[in-house]
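Next comes just one chain, in structure tokens: the form predicted alone.
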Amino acid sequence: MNSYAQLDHQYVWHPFTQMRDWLRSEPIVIASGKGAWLTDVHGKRYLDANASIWTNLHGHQHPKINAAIARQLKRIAHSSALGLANEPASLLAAKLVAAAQVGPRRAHGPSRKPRPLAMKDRLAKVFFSDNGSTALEVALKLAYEYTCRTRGPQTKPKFLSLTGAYHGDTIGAVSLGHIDLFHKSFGGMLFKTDQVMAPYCYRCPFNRAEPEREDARKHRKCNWECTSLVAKQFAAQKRRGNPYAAFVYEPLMQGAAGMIPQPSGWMEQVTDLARSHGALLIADEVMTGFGRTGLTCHVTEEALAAAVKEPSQAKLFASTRTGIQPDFLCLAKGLAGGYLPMAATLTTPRVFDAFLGKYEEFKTFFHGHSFTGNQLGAAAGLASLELLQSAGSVRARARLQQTLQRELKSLWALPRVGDIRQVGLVVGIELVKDWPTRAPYPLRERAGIRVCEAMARRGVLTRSVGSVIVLMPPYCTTEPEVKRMVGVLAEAIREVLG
């Protein structure tokens, strides 16, 4: 066994990993990376099919991001944001605010005449932190305190999130989650939040459609019962005399729930419901942000040509793509291009102003992180944003989305594939025992893990969410590399599941 692998076995405790299984074999020890490829200490190369757990946008060792970090290193690596400002963080905040603006269409619901958002309701303030969990923790605390100050000191703010929600691992973020496997053991430490049905067309009890060999959203037969349940939940809480303080959601696709996409129109309906009941909107775009949800639902040649002609019009966030303005926009993972821990929570002047007052009033937001606004992370973020808004990156993302759409069709021939779900550059392939009945694999059979292990033996790395295989390649991934990812996945499914 490699000496680094031995050290890992002796000293390292890995996240979300059953260490008894981990210690049974030599782990892959990554030594370097270039583009969409990773290389281990033995010199074996692997395609990075999940962008190093959904973070790496432009590929490894990107020269522009490398250069930006190197330039910043010659000046300063870090100084405190407590009482001091710095150049790259200030610039990054301004550019994030500009990228997060939405037009008037969805500002006040589809049934009302569109009008511009008031300046106090536009995203305009940025609070930096260091990861997705802390970005959600910031939004949660701000929403809690803002609600107390605007509704009165007797208010007990409550939060609503979706079944299958995962919003991070800090105590507040865990309290917003509803995946027993991740959250139940910490139940005694958490505060109670409510959950409401998430749309999961493939396994929705209200979907009367028989299974077909295409994305279940395309042939669903229902009467939007899932949104009716959301309406009932908001109404019931209002009758209790304590309307929800905020509704927390991942727009367009729930990640850790199993790459569950939302049918067209769902998000508009439920956010309108939340608004009508006075709830703040907290959009968790830790996974979906920075171009991950693509340019459009299906990229056409016309859309590709338009994006290349006007790259500045390409939307970077699921929220801006759908025209829904949240009160809090939580960003992390790809914020620094996958290079450094960096996160941000964007909010409105309306929220910000509730924390203004005299020193002795103690209206300050008493929350922070030692590495808030870190210069190296901000420099990487600025370089990444510049790349994302370039014509070349927009063109590459559109073509990558097209290539994924085309290549994934071949997987429908496999009887162990139940559903293939794609939103932009995010893909979830759900494995089942029998596709006509949707019979799931029990967790103990480790179907997803075993398929990923078989893929790794063939030189493609990704990680499953239960029995759902995730493909989320870096934006630099070429057409032959996508074909290899999908082809290896098909081989692994045949080998492991028959």
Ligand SMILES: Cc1ncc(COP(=O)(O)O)c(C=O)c1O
Contents of the next structure:
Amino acid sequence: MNSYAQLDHQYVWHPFTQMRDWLRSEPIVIASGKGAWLTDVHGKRYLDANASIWTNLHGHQHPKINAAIARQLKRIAHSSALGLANEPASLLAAKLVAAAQVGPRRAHGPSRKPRPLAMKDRLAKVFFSDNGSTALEVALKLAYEYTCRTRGPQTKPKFLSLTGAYHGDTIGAVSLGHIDLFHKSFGGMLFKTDQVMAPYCYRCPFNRAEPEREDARKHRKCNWECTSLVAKQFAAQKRRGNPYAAFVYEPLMQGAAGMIPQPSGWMEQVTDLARSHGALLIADEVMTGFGRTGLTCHVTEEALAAAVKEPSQAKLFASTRTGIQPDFLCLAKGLAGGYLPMAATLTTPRVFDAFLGKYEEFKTFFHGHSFTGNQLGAAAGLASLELLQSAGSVRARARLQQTLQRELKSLWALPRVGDIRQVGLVVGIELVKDWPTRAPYPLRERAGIRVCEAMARRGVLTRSVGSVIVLMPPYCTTEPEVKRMVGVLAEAIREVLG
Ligand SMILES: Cc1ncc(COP(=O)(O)O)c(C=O)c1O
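Mind sharing the form predicted together with the ligand? What's above is the form predicted alone.
Full assembly next; the chain just shown is listed first.
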């Protein structure tokens, strides 16, 4: 066994990993990466089909990001954000705020006249931290304190999130989560939050459609029972005299829940409901941010031409794509292009102002991390944003979305593929025992894990969420590389599941 693999086995405890299984075989030890490829210590090359757990945007060793980090490194790697400002973090905050603005179209819901958001309600302030969980933790604590301040000291702020939600692994983020497998064992440490039905058209009990060989959202036969349940939930909490403080959601697609996309119109309905009941909106765009959800649902040549003409206007977030501005926008993973741990929670002057006062009023937000506003991360973030807003990247993303759309069609021929869900540059392929009945694989059969292992043997790396295989390639992935990813996935499914 390679000496680093031996050291790993001896000393390292891996996240979300059954270590007894891990210790049974030699792990892949990554030595380098370039573009969409990773190379291990034996020289074997792998396509990075999940962008190194959903973080990498432009590929590994991108010359512009490398250069930006190297330039910053010659000046300083890190100084504290407690009591000090720094250049790249200030600039990155300004650019994030600019990129997060929504137009007037859906500022106040479809039922009311479109009008621009009041300045107080526009995302304008950035609190930096270092990972997705802390981005959520910050939003949660700010929303909690803001609600106490504005509703009075007797208030017990209550949060609502979606079934299957995953928002990270710190205690606040776990409290918002509703995946028993991950969260149940910590039950005693958590605070109570409520959950409400998330749309999951493929397995929705209200969907009367028979399974088809197409995305289940397209054939949905229902009366929006899921949003009626959301309406009931908000109303019931209001009747209890304590309306929800905040509604937490991943816009357009829930990631760790199983790459579950929302049918068109769902976001508008539920966020309008939340707003009308006085709840703050916390959008978790840790996975969906930075161009992941694509330019539009389907990239037409006209949309692409328009986007390439004005690349700096390309929508980078699911929230800006849908025009629904949250009160908190949580970003991480791709923020520094997938290079460095960097996160941000954006919020409004309305929230910010509630924390202003004389020192002795102690309205300060008493929260922070040692690496808040880290210069190297911010420099990488700036370079990544510049790339995202270039015509070349906009074109590459649109082409990648189209290529995925086309190539994925071949997978419908496999009887073990139940649903293929694509939102922009995120794909979830749900494996089932039998597609006409949607019979699922029990978790203990490790169907998703075994398929990923078979893919790795063939040189394509990704991880499943349950029985859902995730494809989330870096934006530099070429057409032949997508073909290879999809082809290898098909071979692996046939080998493992028949
Ligand atoms: C939607 C979402 N929120 C939060 C997180 C937590 O991010 P991190 O792992 O950086 O703490 C994740 C991680 O996968 C995520 O997908």
